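What follows is a single chain, given as structure tokens, in the form predicted alone.
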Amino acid sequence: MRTESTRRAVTEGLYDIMEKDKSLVLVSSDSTLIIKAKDFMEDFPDHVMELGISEQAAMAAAAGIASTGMKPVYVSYAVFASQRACEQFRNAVAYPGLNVKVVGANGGMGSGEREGVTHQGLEDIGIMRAIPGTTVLSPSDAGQVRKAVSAMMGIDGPVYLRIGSGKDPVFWEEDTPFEIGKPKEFFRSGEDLVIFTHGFVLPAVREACEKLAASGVGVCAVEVGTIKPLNEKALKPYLENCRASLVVEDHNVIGGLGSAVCEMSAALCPRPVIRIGLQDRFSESGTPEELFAKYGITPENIVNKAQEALK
């Protein structure tokens, strides 16, 4: 399968936003070269501030900045972004409901064979998705991050998004649009199952359900790329025309989509929710063929637990 840069596909974003607003400004706690910004920071030397290793003191300078009327994006990996930042996240940008975007690279395990456990956001949407105002995307591939980077720039206050490896496969065409609160539907052969999925797991979960409709099950599956706030009035017809449902995420099964699924299923149509993803434990350093089959994020898993969700 194709590969493209996600980290590449945001400093693509910016420049289309340069073009058009120069009060943008890209902050970096010594992130630049993960977005392969090096052009960028050359073109546009009064729009970068680049702080070095220091998270939370880059993420309180976004949070200053935007109380001037600029627009900083600040870029990090997404496990520092929501981890080591997460308090001046939480205090200085998302309670003044300022006017900042973040980036988190390294989003799930597609990073193991290079950086390795410590570099592997796994929990990230769950912690972002729980300060309040907050809108969390998981785009899921290149192309589509290009266009979230767009659309983020269009709200007005805190966004995570949430980005890859940088050998991120390619699922949509290009013209594809990624529009903010709208799932898409990518597969269907019956609905008696709904499998809701985002990020990098797209083409796995494509596989899985091309044999389950050979199998003579009707699959139904959904990308969720806004995880907050959940489309729930788009999403919930899902649920109460099938059976049962799965999601499949590359993220630990607490506090990501899965868990925002198992919420607004038992709030407003109670069905059975299998959540495929790591589960309430640490990955492992490896590669990410090898880190999705050790873990479950397989066509061959996702098929059997299907099976069971429909038992």
Given for the second form:
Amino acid sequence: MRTESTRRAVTEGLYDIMEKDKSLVLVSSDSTLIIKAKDFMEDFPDHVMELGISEQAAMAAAAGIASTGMKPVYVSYAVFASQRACEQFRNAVAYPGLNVKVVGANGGMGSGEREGVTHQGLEDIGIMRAIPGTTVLSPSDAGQVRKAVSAMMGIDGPVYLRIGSGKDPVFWEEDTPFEIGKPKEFFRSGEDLVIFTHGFVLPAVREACEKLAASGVGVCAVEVGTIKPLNEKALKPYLENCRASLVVEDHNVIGGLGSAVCEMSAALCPRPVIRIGLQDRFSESGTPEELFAKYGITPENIVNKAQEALK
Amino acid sequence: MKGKKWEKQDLEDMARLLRKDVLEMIMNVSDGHPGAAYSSADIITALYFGGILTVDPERPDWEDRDRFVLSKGHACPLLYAALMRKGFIPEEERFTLRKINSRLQGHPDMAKTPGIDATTGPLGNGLAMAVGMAWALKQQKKDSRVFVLTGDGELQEGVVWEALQAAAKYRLNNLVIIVDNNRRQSGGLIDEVSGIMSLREKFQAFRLETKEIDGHDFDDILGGLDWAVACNGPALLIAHTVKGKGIDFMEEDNSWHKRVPTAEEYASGLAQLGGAVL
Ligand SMILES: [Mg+2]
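To complete the pair, please output the form predicted in complex with the partner chain; the form predicted alone was given just before.
So here's everything in the complex, that chain up top.
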């Protein structure tokens, strides 16, 4: 499968922004290489604040920058942006509603570049989603990330954007839009089963859908790239029409999209919700293929879980 | 818009009035941190009424104003009193402190209160926010300066030293840091709780222009601030202060870090500050 870097896509998105809005600031805790931003730093040295390896100060400084009317984008790893600097994000950024965008790389175990658990964002979505007023985005390939960067700059308030390892599968046609709050259906053979998903596991979900459809199951798959606010209006009909739902994501099953769907289902339309992801345990080092195989994010496991759910 | 240049006696009178306001506010809501507010009282008075801060109560969000970040956010009743006497907040609003539906939160909230430039209180964060502000104002080629007042206890937070690194790296000459060095924190004397102070040596190692002042003497405070503003890089004042300064039974008694006076203490405190029980 063709891959393209969602990290470099962030820098390309920043270039797009700079064409029309010079209030952008890239805030770095020695993290510019994460998004391969060397050219951006050379082209716009006055638009980069580099604080060195200090995530907490970088997050709080981003709040200070935003308070003057500029638009900071703070880039780090998902695990450090959402956890080491969590309190600064919550109190200094989100509580006053400041216009700070946070980009977290290595979102999920498959995006972990063999670095292992310490550098994998496995709970980032659950943490950021729990903080009031925060928009949480998880686009699923490089083209989508480029568009998500533009889209998030249009929001006046805190946004968390989850990206990958830099070797991320290309899933969508290049001209596919990324609209905040708008789910995208990408497979349909029927409606007995609905699969909600996000991030870099979409290829596995599509493969599972093809297998299920071939065996006569009516299934549809929906990418939920905006995890918060969850577009309940658009998603509720899928629950109403299905017998069971599956959520597939590279995240702990506690806190992520799976939890968000359970919350929605319990409140609006009770249905079985089967969560496929990390089953409340830590992963390890390895290639994405090995990790997904060991921890159950495979087309085969999705098919098995789907068939069990429909029994 | 600069405030008019006040005489030393005027500033002392204002500081006494602000301390009295704080005592009444804390008494009214039966909650608050008088000791921490009183050690900062003269510094905040100098900033707002000594011709240092360029701010405009008519335009609290004026983009060319100077910024003030109260990193030791628990001292905010004193800041609210200053904003009230400066005209940012109506006087009658002060007794809403820490009450439901109030703009005067238990810790400063920039989104709710006119004149509050940063949401602070979580110790250590204010300095890093101020560094971001100072960097951004320089980037925008503005003349605005950023003043940040930190406690000495909160210097134990790692984020402070992360931020100081960046302040030094960018030579933020529009940043003035004032340390309210009352030598005490919630749990007691800093020397006993965390062990190591050595503030001057630490700051100098971080290449900050550093000067020590008496945090309760207006000549010293204003002289220090003038010096700090004129410095070529980020400047830091270590202000020697007394926790609870201004009411004799509160001074150096750390139980007043967070405590509400009895009726007798309240009457005595008010009398010392030139007021009377209403
Ligand atoms: Mg102290």
